[in-house]
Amino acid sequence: MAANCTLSVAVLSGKGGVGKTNISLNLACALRQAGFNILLVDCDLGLANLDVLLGITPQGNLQDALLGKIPLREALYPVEPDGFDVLPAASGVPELSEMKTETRDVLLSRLEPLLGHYDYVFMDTGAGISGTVQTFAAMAAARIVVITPEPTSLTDGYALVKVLHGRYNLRDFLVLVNQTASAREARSVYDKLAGACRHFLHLEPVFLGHVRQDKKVTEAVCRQEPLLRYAPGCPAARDIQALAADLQRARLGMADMLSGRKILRNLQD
């Protein structure tokens, strides 16, 4: 691929508790194991939890960099032994939960020079349709919407797509069905979401794949380790590895679009 082909990916969910942060974390692990340079950004501003899942205590975070206390590069935390970088966010900071335009512009100006060093930048957003979630979703080159078979997850996932389509005219969404019993159930859940999107929004989300329900996921969370480190051969880990391979194929297909463009889109462009 040409230089500056970083793929920025916003990982989204309409409903909380669907495993979005776990998906972000383990996709980062899988792609790093495949030899790619990965940055994982905790974009759940004000309610950060990536550091908790990893069992780390960063000395700096995104809030410190936004306030000019430290350079953004100093807020990066290298995760060992996995080999990817994390840009942690602050927790319990309500003023960051709704990003103002000037804050967004500062973040863009400080992030953009840093991101070109990576092949993938995963932005783990908060759940729901807050203004900050919308901002990160619209700035990214790709969007993964994580849903589960629960009806509330399906309806909230559709609401998220509807808001992003209506406000930013976004039409390209990748759908990942998590915590599913089988590939057949996952496809059925996706079909319901895709049917609603076709009928009401006249757009067709793409089925990225699924991750099976697996007790090893809960065990990894309790041990504060990525699943792909704790139990790399379990069913959910194998599903995530397959998703990572599919995402890399999608990135290769986007090479012309990514080459030479800004990694994060300025929403005023």
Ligand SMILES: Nc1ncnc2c1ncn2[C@@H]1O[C@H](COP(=O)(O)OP(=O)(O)OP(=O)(O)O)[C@@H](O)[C@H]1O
The other form holds:
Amino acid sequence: MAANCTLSVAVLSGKGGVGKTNISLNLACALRQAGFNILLVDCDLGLANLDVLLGITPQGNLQDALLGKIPLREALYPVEPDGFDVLPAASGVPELSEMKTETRDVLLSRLEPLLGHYDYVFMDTGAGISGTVQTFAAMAAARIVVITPEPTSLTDGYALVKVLHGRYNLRDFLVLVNQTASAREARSVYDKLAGACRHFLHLEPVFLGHVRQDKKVTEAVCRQEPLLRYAPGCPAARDIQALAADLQRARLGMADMLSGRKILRNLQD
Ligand SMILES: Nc1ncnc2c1ncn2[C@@H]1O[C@H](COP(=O)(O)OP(=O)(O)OP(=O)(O)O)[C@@H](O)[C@H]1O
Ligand SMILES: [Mg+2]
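Now the other one: the form predicted together with the named molecule, given that the block above is the form predicted on its own.
Up next: the whole complex, starting with the chain shown before.
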């Protein structure tokens, strides 16, 4: 693979609470276990909670760095024993939950130089279609839209794709169905979203895979440990390992596209 092949991935959903943070966190674990260097960025600037899921108390965060209080590098938090880095965000700071253009430019100029060291940069976004979510979605090289079998998750997921397509002309979306009973159910949920995207937006999202409903996920959350550390052999953990392998195949397929480009797209380019 060419040298500069960092893949930035925004993890998105229309509806909240569908599992974005758990999926970002555990994909980070799975890919780290496979030997890759991973950065996980908490892009939920209003209601950050990666730190809570990890049971860590970072000294600095993304907002501190954006406000110039600390260098961004100092906000990076190495998660042990898993071995990936987190860029945490502060919670309950409303002034930064809507990102202004100047803030976005500061973020890009400070973040981009740190990213070349990583194979993957996961951006765990907040729910919905706020300007900030759209910005992160459009900056990333790849977008995972997380949906569940609930009809509201499907309609909100479609709304998100529609908005991103309309505003940024984005056409490439990876769909992940979480909290599903089976692979078969996941496919049929994906088919509904894909059908609407095809019919109304003339684009074809790609099915990335599924994660089964599994009570071990909630247990891991309550213990403030990543699922892949807490219960690596459980069904949801095995699904995430399979997803990580699929994502790595997708990254290899994108190597030419990624090579030599900026890792995060400057939306003014
Ligand atoms: N595969 C799963 N099986 C069982 N429960 C799950 C699964 N995925 C997520 N959950 C449950 O859903 C809850 C919400 O997950 P998570 O915080 O990752 O969602 P989110 O999309 O990041 O939410 P928000 O939109 O608020 O950021 C978890 O605390 C867990 O209880
Ligand atoms: Mg979340």
